[in-house]
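To begin, one chain is listed below as C-alpha cells, in the form predicted on its own.
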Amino acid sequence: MATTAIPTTKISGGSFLLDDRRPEEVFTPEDFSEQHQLIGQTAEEFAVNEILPNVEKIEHKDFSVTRDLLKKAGELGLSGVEIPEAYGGLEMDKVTAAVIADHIAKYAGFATTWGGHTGIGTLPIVYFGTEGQKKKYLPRLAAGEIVGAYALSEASSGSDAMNCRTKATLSSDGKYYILNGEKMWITNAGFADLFTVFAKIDGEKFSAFLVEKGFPGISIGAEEHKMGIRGSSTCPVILNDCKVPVENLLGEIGKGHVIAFNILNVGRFKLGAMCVGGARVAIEHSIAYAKQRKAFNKVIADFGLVREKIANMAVGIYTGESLVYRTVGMMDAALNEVDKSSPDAAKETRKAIEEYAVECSIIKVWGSEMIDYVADEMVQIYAGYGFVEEYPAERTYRDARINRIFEGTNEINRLIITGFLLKRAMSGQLPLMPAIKKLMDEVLSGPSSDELDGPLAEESKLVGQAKKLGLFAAGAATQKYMQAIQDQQEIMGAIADMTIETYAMESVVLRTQKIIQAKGENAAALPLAMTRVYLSQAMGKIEAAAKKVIAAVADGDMLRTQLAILRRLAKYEPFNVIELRQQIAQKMIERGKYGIA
C-alpha cells in the first residue's frame, strides 16, 4: 500500500488551536500516492461510465439499477476499502476512502446510497463486529451482494439519539432479543438486506443489534417522499416483536452510545469529502452554462459578478479539499501506529478516529455549508432555467439541503466541536486554559509584533490573529460563565465558527505553503490567489462571531476594553479581492472547470 506521502507524526485532535504546523507536517491532494490517483480514476471513471447515464432510471426509483451498481462497486473494490483483506475487503487507507467518496459524488442520490452502505451500514461491524459476524457479513457487504444500512434516528429522536424509544427484551429462553419500535429516516431501508438497529435494553440499556430483513417481525414503510436525494432510499422501519439471535448482538450491551457516536465521525469526514466533489460538478456545469449564455450582447461569464460567483465556488473546493485530506491524512498517521496483529486493535482504532471528532464535525459542517453556497449561486447563474427541471442546477439545489442534516445536524455538531475542546481543556487533555490566560496576559501588556519570514508570512499572520480571537472569545465566555457554557447554545456555536474558519483558514494555507516549497511561488498564484480570497471571508466572519461573544458577555466599560482588543486582534490589511477573483474566475473559465494548475 503506497501511503508514504502520509505524515509520520502524530498530531492530537484540537491541538491546531494552540500548535502552529509546518507545511510538512500536513497531508495534501498533491501528495497522493500513485494508488491513491488509481484508485480516484476508478471511481471517476465507475461515476462518468456506470452511475451517470442510470440517473433518470434511479431518481424514478428503480432500486434494481442501484443493486446492480452497488454490485460493480463492490467488483471494482470500491466498497471494501475499509474491510479488513480477511474478511473480502482491501483494507487501505482513509486516504483512500475519502478519494472514493469524493469521486463518487457526481451525482448525490446514488452516492447517498453507496456511502450509506459502505460506511454507516458496514463499519459497525467493522470495528465492533465479532469474528462470527465479521466472517458472515462483511464478505458479502464488500461485494455488494447484500446492501448495510444504519437504524438511529427516530421520530421522537433524532439528533437525541439517546432518547430512543426502541426496546430490546430478551426472551425467556435466552435465544432472542424481541425488539419493538419505529426507526425513522433510514437511508437504504427499501432494499438494504442488513439493518444495524439501535434499541434499549428493558428501556435503558442502549444497545445495538445487527437485524436481517428476513428476520420475523420487521417490515419497512412506505418510501418518504423527499425534498431532494430522490434517487435513494428513504422509510420508516418497523419492529413488532421482532426476532433478533443473541449472537447479532453487537458490540457491548448499554455501549450503544460508542458504536453511534464513532461510527458518525467516520461519516462525517466523508460526507465533507462528498461534498468537495459534488462542488466540482457544480461549478463545471455553471461554467459550461455561463459561457454559452448571453446577455446584453456577450456572454453572461463575462459579467464581474457572475466571474465573483465562479472564483467563490472555485475558492470553497480548494478550501475544502484542504480541510479534508489535511484531517485524513492526521487520521492515517494515526492509525499506522496501530498494531493490526494486536487484540486491541478494533479499540485502538476506534480511539485513533475520535482523536479527530472535532476536526471530523468541522468538515461536516464547513462543507455542508459550502456545497449550499455553491449550489445556491449554480441556481442564479441560471436564472431562470435554474428552477427548471430540465437544466442540473434545480436538482443539485435540492439535493445539497440534506446535507446540513445528515450525521447529526450542524446545530448538533457546532455544539460537538465547542463541547469536545472544552471538556478536553477541563481533563487537561488540550492546555486550552493556559492558552488563553497566556493571551489574555498578552493582551493586557499591550500590541506584539509577530513578525514572521518565509513563503506567505503575512497569510500566516493572519492565521496566528484567527486562533488569538477565537482564543480571546472562548477566555471571556468561559470567564463569565464557567461550567453553565454548555447551556449558552448561541456562545458555543459562535465559538465554533471561529473555530471551523480556523481550521479552514490554517489548512489553506499550509496546503499553499506546501505547493510554493515544491513548484515556486508562479506556479503556485492561482492557489495563492484563492488562499487570500478565502482569508478575506474568513478573518470577517470571526470577527463577527468574536462581536457577537464578547457583547453576549460584557457590558459597559468592560465591553468597550474588550471591543477595542477585539479590533487590535482583527486589524489587517485587505488584499485585493475583487483583482483575485477576477484572476481566478479567468483560469476557471478558460479550463471550463475547477482546477489549481
Given for the second form:
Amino acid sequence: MATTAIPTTKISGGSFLLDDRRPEEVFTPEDFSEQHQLIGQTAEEFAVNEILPNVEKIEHKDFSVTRDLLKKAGELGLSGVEIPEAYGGLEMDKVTAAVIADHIAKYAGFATTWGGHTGIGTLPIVYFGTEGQKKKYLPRLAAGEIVGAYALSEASSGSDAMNCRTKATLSSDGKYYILNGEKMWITNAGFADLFTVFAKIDGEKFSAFLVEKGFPGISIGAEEHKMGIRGSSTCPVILNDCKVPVENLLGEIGKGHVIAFNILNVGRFKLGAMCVGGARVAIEHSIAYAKQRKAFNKVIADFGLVREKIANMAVGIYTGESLVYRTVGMMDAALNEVDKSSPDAAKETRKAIEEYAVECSIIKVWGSEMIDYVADEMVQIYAGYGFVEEYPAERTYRDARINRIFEGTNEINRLIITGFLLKRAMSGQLPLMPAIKKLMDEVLSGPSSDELDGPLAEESKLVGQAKKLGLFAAGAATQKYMQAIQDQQEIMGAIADMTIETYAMESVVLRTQKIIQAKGENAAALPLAMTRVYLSQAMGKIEAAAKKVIAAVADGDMLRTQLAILRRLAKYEPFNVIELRQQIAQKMIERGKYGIA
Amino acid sequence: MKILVCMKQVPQKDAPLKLNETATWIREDVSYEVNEPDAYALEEALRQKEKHGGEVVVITSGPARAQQVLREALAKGADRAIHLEDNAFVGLDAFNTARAFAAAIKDEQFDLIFTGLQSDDYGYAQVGVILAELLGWPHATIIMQIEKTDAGIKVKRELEAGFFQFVDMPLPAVLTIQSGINKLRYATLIGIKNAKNKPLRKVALADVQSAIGNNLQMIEKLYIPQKTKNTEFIEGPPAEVAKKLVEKLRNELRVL
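The block above covers the form predicted on its own; next, return the form predicted together with its partner chain.
The next block holds the full complex; its first chain is the one shown before.
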C-alpha cells in the first residue's frame, strides 16, 4: 500500500475533542504526493472528457453509456484502489480513494453509480468475502466488467435495517438458500450484475448473500421517478424463491448486522469527498454566470450580496477539503500499521477504519449540508434561470438533496456521532468525563486567560473555546440525563452539531497554519480569510447549539449561571467578515473557479 | 526505434498570472502542467514504440517541480527519464536549453527526437530546431504524421491554408510535433504506480555548464496589456463611410 506523503502518528478516533493537534500532525491537500496529484489528474480528465460530454444521455437513463464509462473507469484503475492486488485491485491508500471520489464527482448522476459500485457494491466482498468469493467477483468488479449493488433497505425498513422482512430458508438438499422478499431504493439495480442482499435466515438470523442477476427468482422492478440523481438507476429488487448457492452466503450466519453497519462506515468518507467535488463544479458555474449576467448596468458579480454567496461557497469547499483529507490521512496512518499479509488483514483494516467512525460521519453530514447550501445559493445566483431546466443550477439543486438522505440519513449520523463518543466516554476509551469535570472546575474558578502565540493564535484559541463549549454542554446534559441521554435525540443532535463544527474549525485552522508554515503569511492571505469566515460561522452555530442544550437541562438560577459561563466561553472579538468575504469573492471571480492561491 | 521526447512544464492555461518583481517573468506561485504540444509529442512517440518497438525516453529541464511532467510521462508509458534539475534552467533561452539538452544526451543514441511544436509559455518554437543543428541532424517542423520507411521516415508537415507537405527523411532526425494529431491517453493508475520505479537520471547544472554560454535572447520587460475601449461613429453616405473605415483599419489600427 502506498504511504501518504507525511508520516502521521496514529491518532485515536474522536480524540480531537480533547487533544490539541499541531499542523504537522494533520494531512492536507497541500501534502498530496506526486502520485496523488497524477491520480487526481487522471480522475479529473476522465470526468471532463468522458463523463461530462455524456450527461444528457445518462440523465435520460441511457445506461449503456453508464456501463461503458464504468468499464473505462475500471480499465484506468479508478475503481480498484480499495481492492487488494491479489484480486485485481491496486490496493492504494484512502487518500487516493478520496482524491478519486473528489475529482470524479463532476456529475452526480454518474458519481452515484460509480460510488455505489466501488463502495457498497464492492466493499462487502473486500471486507467479508471468502477467498473463493473474492477470487470470483473482485477482479471483474475492479475492471468494471460487472457492476455491484447493495440491497439492504426495504419499503418499511431503512436505517433500522434489522427490521428487514426478506427471508432466507435453506433448501431441503442443503445446497441453496431460498430468498423471498422485496428490497427498495437499490442504487444501480437497473443494470447491476451482483447484489449484496440482506435477509433473515428462518426469519431470525440476519445475514448477507451475494446474489447474481442470473440466479433464478431475482427480478428488478421499475425505475423510481426521482427528484434528483436521475442519471443513476434506483429500482426495487424482487426475490421470489430466489435460489442462492450456499457458498454465496457472505460473512457469518446471523452476523449480517456487522456487514450492514460496517460497510456504510468504511465508505462514508468518500461521500464527503464527492460533495466537495460537486461544490467545486457549482461554484465554477455560479461565477461564470455572475460574471456575465448584468443588472443595473453592472455584472451581478460586482454586487456584495452575490459576492457573499460566492465567498461562502469557496469557504465551504476549503473547509470540506480540510476535513476530508485530514480524516483520510489519519486513516492511512492507522492502516499503515496493519499487516497486509496476515489472514486477519481484512478485519484489521475494517477495525482501523471504524476507529474513525465519528470523523467519517462528520464528513458525511457536513459535506452533504455544504453541497446543499452551495446548490441552493447557486440557484439564487442564477435566479429565474436557476429555476428552469435549461441551466445547470436546477439539476445541481435536485441532485444535491439526496446526500443528506442516503448512506445513513444525517439524523442517524448525528446520533452515531454523539452516541459513539458517549460510548467511548463511558467505557473510558475516550477520557471525556474527566475532561468535562476539569472544565467544570475551571469555569467555576472564574475567567482564565490561556495566551497562545504564533500564527493564527487567535484562531487556535477560538478552536479551544469551541471544544470547551461542546464539553460544557455535553457535561450539563449527561449530568441531567445520565445514560438516558440516548433517548434525548434533540440533545444528542445539538451535541453532534457542536462536535461537527469543532472538528471543522480545527481542521481549517490546522491546514491554514500548515500553509503559513510552508509559504509564509503573505502567500496564505486567501486561506487565512477563508479560515476566519468559517470560524465566525461555526462559532455562531456552536453557541446556538450550546444555548439550546443548556436551556433544556437547566432552569432558574442554575440556567442563569450556566448561561453566564456559556457567554464567557463564546466570547471573542468578531472578524470583519464583510471585508473578508469581499476579498475571497474577488479572488474566485478573477480566477473563474475555486482555488486557494 | 529509440525516441527522445523533450517536454516542458508550463503554467496552467487558466492560472491567473502575476508578474515577478522585476517584471521579467511571472511569479512562481502558479499551478503547472505539461506543455500541450509536448503531450502530443509523447503520445506520438508511445504510438511509434508500440508499432515498431524500441524505447521512449523523456527529458526536461527546470526545478524540482518539473519532475512532475516526467512522472506523468513515465506513468503513460515512457521507459525512463532525464531531469536537468536546477532553477537556473528556467531562465535559459532556446539556444542554451538546446545546448544543455545536447550535452545531457551526448552518450545516448537516439533515432528520433521529438519536441512539441512550441511551448505554451514562451512560444519560441526553437529548441527542437536548434537541437537538430547542434547534433548535425535533419529536422522537420509542424509534424502531423510519421511513417517508418525502409530508408528512414516519411512525415507529413502542416503548411498554411490547408496545404500539407510530405517529406522523406533519413534517421536520426528531430521532429517538432503539432498539437491535436492524435488522441492523448490517460495515465492509468497502474501506470502511475509503476512510474515510481522507472529510472530517472538527474543532471545537475554543473554537468552541462561547460556546454552553455550567455543567453543570446533576454526578456527585458513584461507587462499586462491595458484594456482600452474607444468608440467612434463614422457618419456620411455608405460609400464614404466604407472608404473611411478601410483607411482607419489600415492606417490607424493596422489590422488590414
